[in-house]
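Given next, in C-alpha cells, is a single chain: the form predicted on its own.
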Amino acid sequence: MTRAYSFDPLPEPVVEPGEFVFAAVGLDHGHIHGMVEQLVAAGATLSLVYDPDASKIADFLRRFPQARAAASEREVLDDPTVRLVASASIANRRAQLGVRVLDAGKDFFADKPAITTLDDLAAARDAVARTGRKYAVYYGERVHSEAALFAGQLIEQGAIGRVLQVASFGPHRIGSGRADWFYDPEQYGGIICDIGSHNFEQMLHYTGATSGEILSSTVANYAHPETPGLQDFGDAHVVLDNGATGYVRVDWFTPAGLDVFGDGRTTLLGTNGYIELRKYTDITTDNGGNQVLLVNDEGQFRFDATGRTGYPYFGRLIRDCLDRTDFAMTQEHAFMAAELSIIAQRQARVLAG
C-alpha cells in the first residue's frame, strides 16, 4: 500500500476498581451480558442487578458473581454509589426506565432499540434536558464490532474520501426459545425500529450527518404465519442532511447452513473508493468475521480487524459519565438514530406475505 495508515492503540481500563460503580436492571435480552462485560473490561465495578424474574437474575449471577441481587428497582435507584444503570429490558419499557434512572440522578445505558415511540423519544429528550444526565445506547453492531471500528479509522484517515452512501444489511436467525414479547410489535418496536436502529446509527456515523429524511420503507411477514406479529423483513431508504444516502435491509432469514447468527455486511461508498465490512463471517473461507475490504486509487486490500481495535466506546462512556463529556457518542447522535428508525417503522408500507 502506498499510503501508511495509523491505528489507535488498544483500549485499556480507564478507572480504578470502585471508581465507577454501575448496576444492571432489566435482563430480557441477552445483549445485557455483552454490555456488562465490556463495562467491566473498561474498569467499571458491577454492584447490583435487578429483574422481576428470579431465574434471569440467577443466570446473570452465574456470569457475574461479583454482583448482588437487589430486592427492587427502587433499591438500585436509591443507592448513592451507583453512577450508571445498564438495561436490556423489554424494548418498549426501556424509555420509561431510562427516565426514572435519569430522575434518580444516574446515567442510563440502554440496549437498542432504546426507544420505540416518538412520545417516548420526546420524554427521553426532556429528561436529558431536565437532569443533565446521559441516555446512552448500545448500538453494538458498530461500537462492539472491530470491523466497524477499523473501517471508521480508515475513513477518518481519508482512505475512501467523502462517504456518499452506507448500505447496511442485518440478517438474523430466529432460533428457538424466544420470549412472547419478541413476537409483539408494540413491545419489540417492529423490525426496522429494533434491528434497523443499528444501521441508522452507522449511516449517521460514517457519513458525518446529523439528521435525515426517510424516503421509503417497507415491512412484511413473508414466511411466519404462525406468529403474525413478527415482521421477518424490513428495509428503508434515507437521504441524510449532508446529501449522503443510506439503505438498510434487515430480516430473519438466516439459513441453517450458516455457522453464525447472520451474515451482517455493510458497504461504504466514498468519492475515492469503497469499503466492505464482513462483520461476522466470510462465507466459504476460514477467515472468520471482522473482515474489512478496501478498494481505492492505490489498490485492493483486505484487513482482519480481529484484535486491532478493541472496544473503546465503553471506556469513553465511563469517562464521559465521570467528566461530563461526549467522546463516546453525542446524545443527539444516539437519539437521532432512534428517531430515524422509529419514523421509518411508522411510515413503512406493509407488504403482503
Given for the second form:
Protein chains: 2
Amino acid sequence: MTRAYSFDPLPEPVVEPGEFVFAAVGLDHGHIHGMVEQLVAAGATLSLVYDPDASKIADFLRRFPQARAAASEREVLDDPTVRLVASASIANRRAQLGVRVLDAGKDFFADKPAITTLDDLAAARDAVARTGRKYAVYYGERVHSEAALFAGQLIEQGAIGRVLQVASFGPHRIGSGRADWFYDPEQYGGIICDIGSHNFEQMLHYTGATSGEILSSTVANYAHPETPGLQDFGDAHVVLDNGATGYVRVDWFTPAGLDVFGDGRTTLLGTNGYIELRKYTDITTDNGGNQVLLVNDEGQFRFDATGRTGYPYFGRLIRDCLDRTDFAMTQEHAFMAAELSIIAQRQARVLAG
Amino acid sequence: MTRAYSFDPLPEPVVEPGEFVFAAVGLDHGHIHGMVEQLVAAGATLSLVYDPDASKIADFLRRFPQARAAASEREVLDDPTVRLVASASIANRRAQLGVRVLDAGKDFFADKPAITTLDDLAAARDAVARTGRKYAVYYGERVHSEAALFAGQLIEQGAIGRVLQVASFGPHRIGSGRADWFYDPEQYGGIICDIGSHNFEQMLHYTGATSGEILSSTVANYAHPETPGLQDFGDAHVVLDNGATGYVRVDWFTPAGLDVFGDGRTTLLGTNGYIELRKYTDITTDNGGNQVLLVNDEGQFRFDATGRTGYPYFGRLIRDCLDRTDFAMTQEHAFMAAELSIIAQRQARVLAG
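Next up, can you give the form predicted together with a further copy of the same chain of this protein, since the form predicted on its own came first?
To see the whole picture, the full complex is given below, headed by that same chain.
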C-alpha cells in the first residue's frame, strides 16, 4: 500500500497592487526576466528599470511596459517607494551594487552568482549586518523549478528518509552571441561559482546542512581554445556539516541534438529511497521536463511536476521583505551557497585541456 | 542525417572442447557462477573445483556438473592440464591465491576486488613479472554488461567525441543472508575498493587513461549500526592522467521497491555528446535494463543493448592465455583499476553516520 502524499496549494499573489514596489537594475543576463516576471506574478509592482545600456532597457520595456526607465542607478536608489532592487548585472558587479542597494535602505535580489569573491562576500555580509536589509539570491534551478520544488515536498514528507547525498549535473549550451563577459572568468566568476552555485544551494537545502567543506574540485577548458577564458567543465566534491555529501558537475557541452539548454539532473539519495529529477527534458521521450522519479520501499513512482507547485519563493520573498521574516530562504543559506561555490572555484585543480 | 554505426558481431566460442581447461577455486562470492558460465560459453572446459566448504562445492556442482571436486587447492595447482584458475574467494584472500596460482605456472582470473591492499598489489605485480603469467580481473559491470560494451562501441566510432568524464552510480542491495565477511572491511576491502573497483576500471577504459590521481573520497556507515563494519556509502573524485575526470558513488541503499539489485548508471560526457547507461533497469518503465541513451549533435537515440554485444571479453581472455597476447584487457589496466580503488579506499574521509 502506497502512502498518500499531500502537496502544497499553488501560490497566489501575496500583496495588492502598489503594496510592494520594486525596480530592476542591471540587465546583463536574461535571468532578470524570470526574476521580474515571478515577482510580478506574486503581486509585486514593477516601477523603475535602469541599465547603462539603453538598448537593454528598451528590450526590457517591451517585455515589461509597466516599468519606467530611470535616468540613473541613483534615481532608483533615491526613490523611497522602491523597496527592493532586482539585478542580473555582470556577475562580478552584483555584490557592489548590492551593498549600495542595502545602504540605500532597500532589499536586494541578485541573480546567481550573486557574489564572485570572498572579499565581496564579506562586504555583503557586513552590509546585511549594518543595514538589516536582505541580500536575496535567485537560485533559479531550485526556486524556479517545479521538479526541484516537488522533490522538496516529497522529502519533507519522508519519501526517501534522511537525505545522504545530492548529486547534480548541470550541462548548459554555450551557443553563440553571448556577451564578452561570459568568457572572462573574473567577470562571470568561473564555471563552478557561476552555474555551480545552484547546486551548492541544493546540497544545503535538500540535506538540511548549514555549511560544508570542499573536498576537491576541478575546472577545465577542454574544447574551446578560441575562448580561453571559458571554463567549459567544472566539478566539485563536497562534505556537508551534517555528514551528507554532494557532488556537482557543470559544463558547456550540451550537444545540438538536445531540445533544451541542458539535461539538468539531480539525484537525491536517501536512507529509504531516492529521487531523480529530469528537470528540463527526459531524453529520447516526449515526456517533457519536470519529471520526478521516486523509488523507495513502496515502489517506483513518476510525477510530472509541471503545474504542480508553482513558485512560492517569490511571494515568500515579498512577504519576508514586508514582514522582516525569513521564510523564502535564510540570509545565511543564500550566502553559504555562494561561499561554497567561491571556495570550490578558488581551489579548483585546473586540468590540462 | 544520422551517421550509421556498425557493431561487432556476437562472439562465438574460441576454442574446441579440451583445448583450454580451467578450474574454479574459492566460491565465496556468487560471481564465480557468471565467470565460469562465460568462460564455458566461450569454449573453455571446466575440469576441477575446490573450496574448503564442501556445501559450496556441492552447490557449484549442481550448476556445473561437468566439473569434478578436487581434494585440495594443491591438487588443482599440481594438475598440468589446468591452464587457468578462476576464483571468487573472500576478497582479501584473492591476491595470495593468485600468487600461488601464478607460481604454479597458471593464469589467474579473480573476481573483483581482485586485490585489497597495496602490499598484495605489489606482490601480484611481482608474481606477474616473475612468472609471465596473467592476473586477470572480472570487472563484470563492464565486461559482463551489454550496455557498457555497446557504449564502448559507440565511443570507438566517435559518437560523442573525446570522453571527458565518466560518472557512475553503483547502488546495491545489501539484503539479508550474506556471509560474515561481507561486513568486515578488512575482508571485503571497503566499499570503494569492493564495488567501486568496477568504476575505476570504467574510468580508465572509456577515457583511454593509463592511471589517475584520487582527489578525494569518502566512506560512511549512515544507516546500518547493527553491522558497524559495513560501509553503506562511498564515493571518489578522480582525475585521470589524460586530464579527464571520474566520479563514482557506490552504496548499499537500493530500496525494496526497485526490481533489480541496483539502479546502476553511468554517464559518459564527451566533447560532442553524451551517453547515459541505465544498466539494470529503467525506473518507472518496462524497458528493462541495458538501455543506452545517446545524445549528440545529430539527435537523441536510444538503444536496447540486450543481445547486441554478447561478452567477447571471455573468449579474448582464453585466446590471450593461449596466445600470450593482451586483447581482453592489459595487465596494467587491470592492476591500475585495483590500485586506484585501493588508494581511494585508504585515503577516504570517514564521515559521521
